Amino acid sequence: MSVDSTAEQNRQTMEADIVCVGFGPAAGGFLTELTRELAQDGGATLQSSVMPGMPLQVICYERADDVGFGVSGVVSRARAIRTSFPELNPADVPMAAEVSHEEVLYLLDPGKASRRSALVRFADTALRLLGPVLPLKDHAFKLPYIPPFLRKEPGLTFSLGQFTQWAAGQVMGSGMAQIWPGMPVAAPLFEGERVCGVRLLDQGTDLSGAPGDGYMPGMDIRAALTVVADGPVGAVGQALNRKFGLPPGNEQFEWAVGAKMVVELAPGSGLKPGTVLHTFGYPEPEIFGFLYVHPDNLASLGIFVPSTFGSPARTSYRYLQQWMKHPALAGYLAGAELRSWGAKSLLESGRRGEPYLAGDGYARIGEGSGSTNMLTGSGVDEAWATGVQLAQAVCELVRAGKPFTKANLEAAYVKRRRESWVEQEGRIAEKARDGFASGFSAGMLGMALAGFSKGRLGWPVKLKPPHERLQSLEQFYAGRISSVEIERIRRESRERGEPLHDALMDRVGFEPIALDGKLFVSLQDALLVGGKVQAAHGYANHVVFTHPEVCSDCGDKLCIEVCSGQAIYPGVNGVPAFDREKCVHCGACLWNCSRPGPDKTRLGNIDFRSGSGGLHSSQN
């Protein structure tokens, strides 16, 4: 959705100098740098055009009800963050610790249930045979060498939610910017090709968006500069992509859904604060995992299920639980209790998925701007750095009396970014994940080629949109489950109203998950025990199936299987239904849709719009 600002005249309007969409690490870096400059300047040169005599008027709108809504453990070299806070003491940020120990584990399949190629099976057998002379323990091989591009030591491990709350406190304490959580932005405002602000989401509507009792049109916030920091599935960023497209040769084809937890470790777990474990190889070879240990016996853990994984039935929560039961991790997690749970989509395209970074009246920062580096497995520090670069550019332009045109923003912001380490390392990582389109072994080789050659080499492959990579169940389980049995399992799962994916995993030999009410709980209980899903009354649904006839003809219904909160479920005439009271806003449905609409959109038949609410965690 995009809005022509001249189309309606009956909405309330507010003027600002700069409006920022979304508060995460990118906006945190932007507002931290900008408010410091404003405080030091005192209105001498960084003056407002809408409130003469005052400093720049800066407002940031965040969809979620709290700026620390996300459940995500982070390990980072924290170069940009430490530059912003050179005297930073990790003890000042809840759950933060310096990286003290780092390991990379290749997880073998203890039950031989995962789908592994002949080459991977051969490697697993060799490792087991050589186990007595190798660092092999509990079906896990500890890599004796961590490639320099992957190593985070020395660095920081922290909770993204706790860090963003801390950073927001610094910004708000300056008195130089406003941050408004619980205020979804519906769309950018356009005057021709220029972005002139944003429109807040209408309130008092029914689920389809039609005015109801207490209807209040969303206010138009007009600004000379709109800073787009709403992540990979944000409504404003998507609208800009639709209007302007992507630069020639760039595509956003690489995605992953992360399923994550914060747990309280049992005393005597053996894990010290600052310990970082990276894993790959299990429960399926393509799935990467992490475990980061924080102070006070807390740990963040999770997995990433990528778009290169071709199964047409997948539930990331079950994969997460299966990963936690691996012998190499189960010992550390014995006696642990769930504290928070969450999920998030990750745009893995990185530099190659970069949109236009600037245009007349707007600039893009953070993950949605293609800053994530999938070779190093990092994105928070990169996002923060892009925000800082834009803030420096803004100050430069305002002091020079130059407007926020595309040419000026490219000269001041984009040029800074191109000359920075974010760009240099992003170029190296640009093709690092290509090999996974050809399989796990090719993917690992492609990462090694890109990393050690500084991006000069990579795995040659033509990338496809996620929905074109999906196999049929019969193809995916060929040689393991017959088509007749697959149809029986599909029918029985549908009759019981249970996920098809769970039944298939049980059938191929994955150990069933025994729920203990503490660490291993059902997905719905995780939404209650480890967080609370809320959606404010009076907003339209934010997940929309744009062409119902396409859904009716779809036999996969992957959107149902992949939904992190079970908010998408079977509906009438084969069209999935949506329960916004369960949606955690992970965005996995957007890119996991297996059927493109008639307009041939590259991300399928689902429109992920602006919406309120999401997952609220008591401890993240």
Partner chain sequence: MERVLFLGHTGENGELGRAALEALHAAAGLAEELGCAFDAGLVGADVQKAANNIGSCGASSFFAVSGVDFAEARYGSDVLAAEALCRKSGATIVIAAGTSRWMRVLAGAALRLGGRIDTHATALGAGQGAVSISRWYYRQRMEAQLSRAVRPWIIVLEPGSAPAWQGEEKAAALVDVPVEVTDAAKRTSFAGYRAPQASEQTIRPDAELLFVAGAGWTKKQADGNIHIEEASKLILDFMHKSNASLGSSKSLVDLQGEGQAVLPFLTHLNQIGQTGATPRHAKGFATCCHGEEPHVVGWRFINERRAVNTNPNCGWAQGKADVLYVADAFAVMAKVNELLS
Second form
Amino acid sequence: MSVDSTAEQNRQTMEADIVCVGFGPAAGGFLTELTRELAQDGGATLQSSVMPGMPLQVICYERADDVGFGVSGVVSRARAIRTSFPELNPADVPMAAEVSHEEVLYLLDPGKASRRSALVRFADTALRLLGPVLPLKDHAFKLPYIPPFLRKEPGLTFSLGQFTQWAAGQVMGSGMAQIWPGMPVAAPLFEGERVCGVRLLDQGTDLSGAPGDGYMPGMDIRAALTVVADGPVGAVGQALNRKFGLPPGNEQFEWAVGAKMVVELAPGSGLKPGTVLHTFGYPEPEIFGFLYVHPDNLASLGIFVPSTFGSPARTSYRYLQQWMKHPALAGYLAGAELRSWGAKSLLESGRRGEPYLAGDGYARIGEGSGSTNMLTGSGVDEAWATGVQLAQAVCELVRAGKPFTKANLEAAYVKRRRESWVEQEGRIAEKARDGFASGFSAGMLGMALAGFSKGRLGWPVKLKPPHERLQSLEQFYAGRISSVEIERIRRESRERGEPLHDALMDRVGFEPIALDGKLFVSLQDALLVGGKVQAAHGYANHVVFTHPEVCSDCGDKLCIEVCSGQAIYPGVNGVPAFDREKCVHCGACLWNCSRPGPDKTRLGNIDFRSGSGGLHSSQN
Amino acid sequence: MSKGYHIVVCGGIVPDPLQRLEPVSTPSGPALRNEMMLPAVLDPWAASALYEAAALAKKMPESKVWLVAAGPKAKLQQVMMVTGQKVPFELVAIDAPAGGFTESFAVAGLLAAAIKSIPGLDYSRLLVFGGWESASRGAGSTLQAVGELLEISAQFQGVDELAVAEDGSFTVLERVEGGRHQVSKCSAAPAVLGWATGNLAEPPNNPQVGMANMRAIMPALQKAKAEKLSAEGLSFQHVALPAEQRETRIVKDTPVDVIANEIVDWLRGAN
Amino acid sequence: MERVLFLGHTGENGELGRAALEALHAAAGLAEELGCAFDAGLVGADVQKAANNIGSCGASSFFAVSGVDFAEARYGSDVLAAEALCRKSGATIVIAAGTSRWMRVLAGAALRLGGRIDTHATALGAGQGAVSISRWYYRQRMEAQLSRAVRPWIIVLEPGSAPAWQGEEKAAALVDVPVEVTDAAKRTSFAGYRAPQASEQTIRPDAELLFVAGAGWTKKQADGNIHIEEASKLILDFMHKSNASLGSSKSLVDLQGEGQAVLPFLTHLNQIGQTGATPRHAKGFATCCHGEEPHVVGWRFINERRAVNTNPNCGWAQGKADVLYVADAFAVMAKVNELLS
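If the structure you just shared is the form predicted alone, then what does the corresponding form predicted together with its partner chain look like?
The complete assembly is shown below, putting the previous chain first.
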């Protein structure tokens, strides 16, 4: 008997009414709303079909080792969250504060390292010349006016990790749903076109996935409804995208990797809880930054490196450190200490990247369903709202005795969503980022056009998948570093086994980062000190290079350069190697491959699968 | 032996060992900075004890495992979402502080009272398991006190192995000095065993185990009474991180031979 | 007025071990500081030799619980012995070494006596007439100074925290303290010691050097491959030649339980750090370690520390080690072994 057939024989099945994949803000909204209804209903009208006489049986599986591990500092208007919790007192949620002060800063380049177009340089010069009469301080121009679509007041700054834990506690405490962290979902289960549940990840395997000691085949959880809330790089969402494609006209080409920290500010930093700083312009013009201040001298800060940024040797960690060194921020951060660190991919396509929201047996909510709004820079509240909408739809359908078919879910869930502010604002934001495909200046103009025209105007451009936008190093550094020198730096970096991007950034004039062991630490120490990254044994590698021959021929190795945890590194025969003990599950490798996937089902040649482990920090 | 054991595992919750821990002073004594925000786990040694208990119960029909755990209810609930998937047990929850600066005897009092309140517990089949020390208080003095309060005089600490014979007697391996184990034979239960790491790997997460456990976990958490811990006569003068910082000389870009020579000189006491 | 009792048990040679002599030094010092009397209480099969060895320590009385029932460590009988000695002395402060034998029973004895216990104490004193101690919390990550009002107060001293008592041998007049060991207390019987099953005895508490093998030994090396056999040979060669004690980081030990590639001679007992031991050696030499476990926690009681690591920015070694060699440990150790030959 082959191992495979034995495995299939040993594979167990469990039944539930609803299985939910991932516990982030979308699932938080969904389960908060649903469990309240279930508790009020007491099993009268929301009865289980798998355990007759009982309320709906609802299970949620979260990939990370605990709920709220590795997410981010957030500022949000929190409209949907406050609708769910009208009495919400920020003091009840650790690290939450009312927004008290907002600033948007345009950061000038204090040196000459940043790659700025002639137009941007001209604008910078003009600003500096007018410095004495403008709000220009510490090489930063404070926007005198924050457009309404960017304002967050009245809103909350909070830690998504802490908020998620808090919300999970409420859900579990209701006894009406179960949330199981540390349990990655491998894939959806299909019966024809219908999703009939999920398969959990095999345990007790070697790195290739072959059964080893203590092998336990991932269980099949069969459910009438599968709620897909596993974010933009989640395995189940990706599998649905591959099977069903995206609706005509939609694509998921716009991404960013967010690198972020939670720091403890030194006493007397001058920052009050609820302060919100947004920046753009430095270390590269198209890199956006944020700093949100929480109670107790804690602050979340970070940057977003977008897929429109054409460098083939980009690194979010070094850019984050460089950003923190900018004079406009360095003063606030003097004496601060790193408490937590992490990284995450954002699907910046927003409404444009929306997949099919519902099908037979499944519905999609949250960021992976295209709910993030890239004009307002808001995603958590939108995700929460979509979860609430689905919960309301589920209750409506169960009470009406209607099955979870595509048609019924569209009538109950998708219709709710289309009629909500999430959709209306998402439509306005749909083209807000298009201009960045033509450069930073066009990007800013495009955002303003979309924002002020309420989405009627946008920057005209045809979007391309990330790998088609990448420039070569020679193109990217044209006029700054000669191709001969680039080749030399490339060779030397390879010989030393050190990242190319650091050498290139040093070369163009970014000041090397002096490590102080407190706020500025090496990336490897950030993994340990800040991210507390761990990976339990007995799981397969979740980053797989699908066609090794493609990697062998690839000279860019962008996946290595971009990897947030240095978990992808040079391997044998030019095929990168992967160390899952360093992976923070940011998913950047999924959309940072410079080669198209030969089978056309992926963005690149990398399969980012469901995996265990990652960050162990809940302060992010 | 016709009947299996009643195994009660005492296990607290502690901050995930990789987290940065800093003490702070509070009106009620020392505590950890951001204590409620730190991710918590079942105490690693107590977790070994729980896995050993489950393995023993599996081997011995008619055995049953309870986990008696003290901690703030919300934190305990969160840890149970992870622990509950590992092995079958019934939770007895105590809503009490779980910090390391609490008194071991006060904690032992709560644990012993909770054990005594377990309905149908057969003392002649009772094995009290736990970690030989916690990763918080790190004292190794709680479990003995639990045993005393339950009047159990067969106690073992630093246990790595328990082997049960046909006649119900068992052999215990305890860690002692010099990297050795002391071998002891005990004629019968009841006994207290403070486990070191044991020999079992962490079991995989099992959804069915989770579902089964959770039926009792949530009611146990809802039933948990809020308890206070006394610290009569104990006063802390100060609590601090050891502030040791060395001047590290970094030797790089140096031939291996030179480094090796320097190391050997150092090993031989030449510098 | 306080009264101090030193508690000691004999070792396999019938004498007090070094840790016990350290506790005696601390007890005698504390009594002197307090200006109070102190007693010695000894447990073992025959404790006369041990008592004579410390006969000149200044103890007011030498109480003894001895006999065949007390030859070996066992909770049931040892707890009775400790309790009886404390009651006989009437001591308010009881000081013992943190040996496995005392760590097993003294908490139980404290509870029987209505007292309190602190373990892992590293220092004690009587500033301004009140006894206070320093002890570890959170597995050697925090140090607290505390005092207690409840008596008797049993203080278990961490081995290596005080100088060992030294003095002339002198015939000690033992006061036998009778202890009846009931059958219930004798349900447990001693059945010997077992050394680790590994072919090598790699834990040597008395060695001058602690050699720490980090998880890096089992990771892919520059050529993309894992070299377990070579790593094993290099480490074992070095152990032979240096007579060091071998410690490992947590991750390395944990891998063993998971069927991963590991160094075959390592067991849980080698583990140092957060969930392992915190051994005391004059020198520590860490190889391929990265992370808090070995450098910060496991090295707490290592005097001179050096590390070999390929990462010059290793924030764990910096500030913790005296010297950090940025080099490939495989190459360095091969050369070190050659030089030691």
